[in-house]
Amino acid sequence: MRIDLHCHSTASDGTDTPAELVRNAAAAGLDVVALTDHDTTRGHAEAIAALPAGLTLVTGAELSCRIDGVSMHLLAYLFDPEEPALLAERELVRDDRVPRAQGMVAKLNALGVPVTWEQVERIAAGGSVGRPHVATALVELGVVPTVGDAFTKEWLADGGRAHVKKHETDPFEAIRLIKGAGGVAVFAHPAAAKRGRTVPEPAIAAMAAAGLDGIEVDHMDHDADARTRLRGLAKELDLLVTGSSDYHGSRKTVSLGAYTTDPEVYGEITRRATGAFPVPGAGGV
């Protein structure tokens, strides 16, 4: 049974459509595929529509957090969407992400870039904007020649000359929401050390004190030392250990079942929520 829990659509960051994905999964193999874009669930109706024979989807959304100045995602799998309070919180994030984009089209501009908001809109596609948006613009414009190349000190990382800031959740007040509506918190690719600066270890045992329910080691950001780190990390706190592939489409290189997740843990997760449930494909459209 192959189990890829962290997948990103048109909705949000990737590039395949919800339904593309859900095709392009069953193609890879898989039995099970989460869809978890950025702060937003507006991927699943479609995905649900599309599921083909023998797929299972696993409905969740990737949330933007902040902890001591740390960006980190967290993934919710499997929540109520409707749930009022952790609705209003992903509203919040999401709506933040628009004048974000643009205030790093205006500091790009000032850097001599000639990237404009109409760009980034048509890149984005009616999806939830970011980072990843913009540095496909860079891409566009030969100013980078590849998206990762984008996420450097000098364009868009965290600090960078062209960096804004967003609103992010938390981490602590997004482990209560996410567990109100009934949903399973595991802890995005922890050790991305490529990203930027990561949460310390006591911040994370403080979080699994919390509810915290998993964090991500097998992904294509961690090392073969991160991956052991993190194992040992798991056992000593009691975390499930999740793997995925953090797919992305074509914005990424990482393909579709790149890292999969052992079953018993899937199974442990679908026992722990309550606010939906996996949906088994009857054959799409």
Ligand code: AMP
Second form
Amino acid sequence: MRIDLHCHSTASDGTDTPAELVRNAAAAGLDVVALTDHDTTRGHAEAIAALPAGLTLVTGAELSCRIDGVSMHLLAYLFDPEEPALLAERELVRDDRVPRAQGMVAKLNALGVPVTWEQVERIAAGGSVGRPHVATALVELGVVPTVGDAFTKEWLADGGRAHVKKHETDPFEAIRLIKGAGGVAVFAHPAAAKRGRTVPEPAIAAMAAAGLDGIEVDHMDHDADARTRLRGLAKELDLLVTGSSDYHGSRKTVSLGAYTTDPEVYGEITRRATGAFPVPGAGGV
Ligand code: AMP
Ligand code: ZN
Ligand code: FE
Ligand code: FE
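Would you mind generating the form predicted in complex with this ligand now that we have the form predicted on its own?
First the chain shown before, then all remaining chains and molecules of the complex.
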């Protein structure tokens, strides 16, 4: 069983449509794939309709959170997408991404970069708009060679010259909302130091006590030392350990299934969830 529990589509800042994503996941030999777009579930219906036989979809989202000034992401799995409190919070965060991206365009303009909101809007194409879309505009304009190169202090990294914060949920509130919607909460890439400051271990312990189910350990942004440390922490705090690609199509170099989750952990996630069931592929359209 090959299980990849963290992937993005054009519903946020990935480049595969949800239908392309599930087809590519099947072609990559995956048995289970999770669709976890930033702050939105809008890709789910298309992914389900296109789901190839032999591939199971775990519905989810990656929720933008912040604790003590540090941005962090919570993966939420198998929650009820219509539960009103979590839905309202998702919409709040997703909608705030628009004025925030416009703010980054304004900062870039002040720095002499002729990017426009229309350009970013075209690139985002209706998806939950984020820095990778702005970064793609910078690549189009020849300002940086790749999307990754825009994530520096010069440009869009946390605290960078053109960075603007967005609304982000308190993770304790997010865990409460995820649980209230029948979902399972996993802290995404908790040691991704290249993205900025990371959340200290005592705060992770407090989240575990508040109902956090697991942490993502096998991830491209974690080196061997970070993985060893996180595995120890998971054992200490009785947290599930996941691994996943955080696939973004051509906006990142990582491929589908580059990191995977143990089938027993996947089984435990499905046992804990009450908001939704994994969707078995019916052949797709
Ligand atoms: P946003 O949610 O709009 O703040 O954008 C965050 C997203 O940008 C993350 O989910 C990643 O997809 C991407 N990202 C963050 N840091 C980096 C980085 N150093 N290199 C490439 N992409 C990054
Ligand atoms: Zn992303
Ligand atoms: Fe993330
Ligand atoms: Fe992600």
